[in-house]
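Next up: a single chain in structure tokens, the form predicted on its own.
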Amino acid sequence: MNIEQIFSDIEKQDPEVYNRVDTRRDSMREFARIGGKIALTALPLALGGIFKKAYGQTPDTVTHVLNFALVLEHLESQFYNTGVSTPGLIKDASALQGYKIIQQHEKEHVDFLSATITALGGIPQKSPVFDFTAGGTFPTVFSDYETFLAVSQTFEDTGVRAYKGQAPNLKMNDTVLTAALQIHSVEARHASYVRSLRSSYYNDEKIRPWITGASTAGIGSSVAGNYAGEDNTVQLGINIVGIDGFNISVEDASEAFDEPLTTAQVLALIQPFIVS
């Protein structure tokens, strides 16, 4: 995240942002200039103090959304911590390295969201206790690589849809919205990577880096709910199948967009993985 760019974007919308924060315009400009060097973990604290001073208390909606996202990040972070540390589960060295990168990303997301919530005056959601077998639905999740891949794909695909569903609730805070959409982008790359791993493992080109229709990509009915609605082909009231005479199939149209999930939908989907 580039803090200089954040200030630049905000100044375009509010030329008086520096005066709102501090009458010493030059010192604030200097802070913005060097801000690109601030560690990611320190950035939320800096931004939280600055923007609370500039614009007042952060709306509860923002911290609520961030805490909702934090639960998802706790889920993924602990899932990958266990998966990566389980001997012999991920035998392919390249895949193991890829999952270690994802593991690190998820930890960074947890740290970032926790720090941001605190900086905005909220209390970060503590991690629930998870059961990654989902009550026995995936009993071999950490002993069978195929099952691990399947659950990994489902978590990542669901995370992408969850972040998209929350974006409208963050519109009142451009800084937080930008950060959330950056995480959304990272989750999308995770999903694409995991799907590519599954495609290579099964030597199945039908498992694509993106979601096609409401297909689970071979995982089955146990995760059908995570993909429900992804076969939508209507955007902004317009059916884009064959739009303007172009050869756009139903599959093409469904692949072009990830469909958002509401808070209630996501909580229902992850509930089987939560013990308390």
The other form holds:
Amino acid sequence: MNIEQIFSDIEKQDPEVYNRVDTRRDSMREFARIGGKIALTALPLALGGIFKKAYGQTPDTVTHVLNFALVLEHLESQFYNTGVSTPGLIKDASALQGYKIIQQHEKEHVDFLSATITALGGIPQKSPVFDFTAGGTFPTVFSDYETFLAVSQTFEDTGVRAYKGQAPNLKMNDTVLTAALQIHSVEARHASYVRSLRSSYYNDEKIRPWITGASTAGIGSSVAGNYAGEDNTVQLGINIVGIDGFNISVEDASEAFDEPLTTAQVLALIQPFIVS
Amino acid sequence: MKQPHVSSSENEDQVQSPTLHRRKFLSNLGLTAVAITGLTACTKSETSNALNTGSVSDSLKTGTYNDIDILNYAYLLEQLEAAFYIMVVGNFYSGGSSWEKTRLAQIRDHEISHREFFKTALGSSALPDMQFDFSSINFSDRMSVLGASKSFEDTGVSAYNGIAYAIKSSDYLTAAGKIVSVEARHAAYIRDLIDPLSFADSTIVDSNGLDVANKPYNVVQTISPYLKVMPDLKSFPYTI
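Counterpart to the form predicted on its own, namely the form predicted in complex with the partner chain:
Whole complex next, starting from this chain.
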């Protein structure tokens, strides 16, 4: 996080912000003082303190969006916690290491979002109880590596779509929007990695780091909804297939653009994994 | 509003020349970075086309962007990436697997798709076709190519992450989001070709699990060695 940028963002929204929180110099000094003593992960809390001091509150919409994202991060975080700690599930040493990297990021996202929601005056959504078999759809999710890979890929690709869909809902807060997009691209890196793992495992070039059409990459109809709409090849009314005479196939055109999901679509997709 | 100090000769260059040479461009970057310091908000023009209206003064003083500026910034990055991968695929290095070549060709097609998308969306406001200098890259050397690829992809991700907040249109914001995640997929793939398990390492993901978001100024500095001629100063939202 860039403190100077955060101040600039606030200043743009409210030129009189420094009258509300003493002076800019005092605010910066306060940050410098705090920043020297607290871990980076506590920064959202300090930031939120300034917001609350200045405005008493922040718009509900932002914390609602962040709580929505937090549920997804709880889902992913707990999924990987169980996955990497289940003996014999991820036998390949390199893959296990890769999943530990992803596990760590998802935990960081949970912590970051929770701290930011609290800082903004909201209450972080407690983690639901999850059923990673999705009511029996994936009964071997933690005993069969292929199923684990499939659910992992689906969670990552769906996470990318979910964050993308929320971006316009965060436009009122530049700092939060930027942070959400910084999570979004990390989820995309995870998705690429997991898809590459599956590609190698199955020795199948058609399972690519990017999403081809609305293909589930061999997972099947159980996750078709997670990929519905990814076959879009028209962007803002512009047909990407064969654009400007270039040899851009339908596959290329769909792969080149990831597609968003709405809140309702995402909730419907993760509902089977939520017990309570 | 106060005018930032710009000498008349520089003004003439900006008005008369569609392009600026690198040294001039970078010196103007320094100038404008100073010039906007301490300036407060001015009314911004929602409708100005920075390429045609000579609105550089307003743009620099406010430190704000219009969507055309931002789309052209993205268009520049996509032109760079597409030109690079066209070179790569047109003269493949030896030593890569057949899958690797297949996927680099796919990445090329994605980048061409992005480039032409922006070109079409921008229409008459689009930057001209840019010329690039890839002489520092040895296209017959796998690691030289992949190293450049990694840099371009990571830089692209950081550029979209760093500018998206300034996009006014929700449609354009979503379009940028659709592209940046594909760039991140590319980046992760290329990174693991170079160094397994570096797909999201600590050089690009911080302790909050956040990817890099770079300001245009930093992005332009990173890519400037590859630009033969800098694009029109007026068209770039690089000042903050």
